[in-house]
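Given next, in structure tokens, is a single chain: the form predicted on its own.
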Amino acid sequence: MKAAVLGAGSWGTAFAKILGDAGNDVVLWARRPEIAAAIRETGCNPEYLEGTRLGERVTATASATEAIKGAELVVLAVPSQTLRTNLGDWAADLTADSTLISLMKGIELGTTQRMSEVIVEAGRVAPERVAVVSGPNLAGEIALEQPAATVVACTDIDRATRVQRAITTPYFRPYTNDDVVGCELGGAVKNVIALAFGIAHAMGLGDNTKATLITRGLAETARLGVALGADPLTFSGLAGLGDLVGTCMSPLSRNRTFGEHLGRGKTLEQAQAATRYTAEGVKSCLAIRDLARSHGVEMPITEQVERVCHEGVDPKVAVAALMSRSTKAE
């Protein structure tokens, strides 16, 4: 297949490599012309995953129109809060019946829509044309071709299977699922829980605390998912528990690392300056909180992460608030 990957960050770059290694012809769109030129000339992205050879089937451009032209697979790998604006500009270039693949793990501010819902609206496409890729997919490890698995979720299972075949390599094993809602929520909420995990780690809290955050974080993710019609079993799989564990435990995780800065007492602005990248959970925690409230779902960890990030609450106060909640049956 011909594939376009729109977004040359870490995950977009690694996914372009996966597609190329699986035998597809790939055009990677980079916002900055100098990055696109460097990829064409050297076969590597000098900004992200430096030194990783992307392969002969991967080229790059700074023109989204050029990248999308004739593409059967259009992979969206831009920051979640920029998706609507970008895709609105790109929609006219989409090939009829092309499959749009979302790599993004966030909830849109204001609308509280999942990324697939934004794609349907902004891209003016049918829901069955949208597939979601989610799982424990740390880009740095995949770039080194360390074994990893993921989930391709689409309401059209035949389309999910075609995507599965297009991204299967000796080091990357995709599974299919028709639970788009569950896979997207698992990917979005785990970023918020990873912020909490990073805060706890920087505070010197131990493994009991961390295990509690992972399991109770999974519980509140599943509560929200069930309220929105997701299959509860999704949250015990790669797109739920798998992604959550990977993002919380790995020092490669942007959200965990961002949380560590907050746990050391830095402000949101100071943490942003120190990391210089997008930690999706920072913005998504606001949208996830609003989504949960609108459906009457309790998400106490998400609520406290939002307070630390956006209300300047001391992490110690947030921990105390979590521990002083009324006890309930698990």
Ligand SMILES: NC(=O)C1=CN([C@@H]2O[C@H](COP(=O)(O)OP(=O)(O)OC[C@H]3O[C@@H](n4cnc5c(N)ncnc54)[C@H](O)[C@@H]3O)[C@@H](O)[C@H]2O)C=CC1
Contents of the next structure:
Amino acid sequence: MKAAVLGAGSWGTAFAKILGDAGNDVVLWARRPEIAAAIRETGCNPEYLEGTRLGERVTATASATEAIKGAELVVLAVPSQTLRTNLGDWAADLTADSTLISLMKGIELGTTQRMSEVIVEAGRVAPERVAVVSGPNLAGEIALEQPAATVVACTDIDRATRVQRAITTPYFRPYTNDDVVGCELGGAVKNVIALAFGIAHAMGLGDNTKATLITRGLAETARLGVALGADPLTFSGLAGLGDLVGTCMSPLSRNRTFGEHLGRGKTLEQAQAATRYTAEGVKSCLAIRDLARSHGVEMPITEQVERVCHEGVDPKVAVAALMSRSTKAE
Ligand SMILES: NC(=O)C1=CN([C@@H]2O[C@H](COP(=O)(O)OP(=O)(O)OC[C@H]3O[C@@H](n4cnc5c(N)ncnc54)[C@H](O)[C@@H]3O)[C@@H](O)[C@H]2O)C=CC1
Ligand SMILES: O=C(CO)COP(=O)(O)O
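Could you please show the structure of the form predicted together with this ligand, as a counterpart to the form predicted on its own just displayed?
Okay, now the whole complex, with that chain kicking things off.
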């Protein structure tokens, strides 16, 4: 198949390699012409996943129109909060019946929309044309071809199967699922819980605390998911527990690392200055909190992460607030 990958950051770059290794012809769009030129000339992205050879089937351009032209698969790999603006520029170029694949793990500020909802609205495409790829997929490990699995979620299960076939490689194993809501929420909320995990790690808290954060973090994710119509089973799968555990445990996670800065006492601004990559949970925690409140769902860990990130609350105060909530049945 012909595929366009829009966004040449860490995950867009690794995903272009997956698509190429799976036998597709891939055009990777980079915002900066010099990055696109370097990828064409050297076969590597000089800014992300340095040294990773993308393979002969991957080329690059700084023209999104050129990348999208004739593409049956259009992969979106930009930061969640810029997607709507980006799609405004790209919508007119999309081929009828192409499949749009979302790699993003965030919730839009203001609208509280999931990324597939933003794609439907801003890309002017039918919901069954949107597939979500989500799972424990740290780009740095996948670039090294370390075995990983993922989920392709789409309401049109035949389309999910076509995408599954198009991204299967000896090191990347996709499963299909028709629960788009659950897969997207799992990916977005785990970033917020990974911030909490990073904060706890930097505070010197131990494995009981960390296991509790993962388990209760998953419980609040599933609570919101069920309120939005997700299948609760999705949260025990790769896009739920799998991604949550993978992200929290990994020093490669940008969200966990950002949390560690906060846990060491840095302010939001200081943590942002120390971070080069997108840590989606920092903004999405606001949108997830608002989404939960509007559905009457309690998300105590998300609430406290938002307070630490955006209201300057001391992490120790946030921990005390979580531990002093009223006791209840599990
Ligand atoms: N890196 C990873 O391991 C994984 C990331 N993801 C998700 O993939 C999405 C993309 O993240 P990464 O590639 O990791 O981020 P990144 O921080 O590595 O790269 C972000 C890319 O977006 C571009 N960008 C920044 N502002 C932009 C704008 N206004 N318009 C267009 N492009 C812009 C940057 O130039 C860069 O190419 C996020 O939602 C993230 O949660 C999902 C799975 C794994
Ligand atoms: O989503 C990811 C792994 O599945 C990457 O997590 P980070 O964005 O925290 O690095």
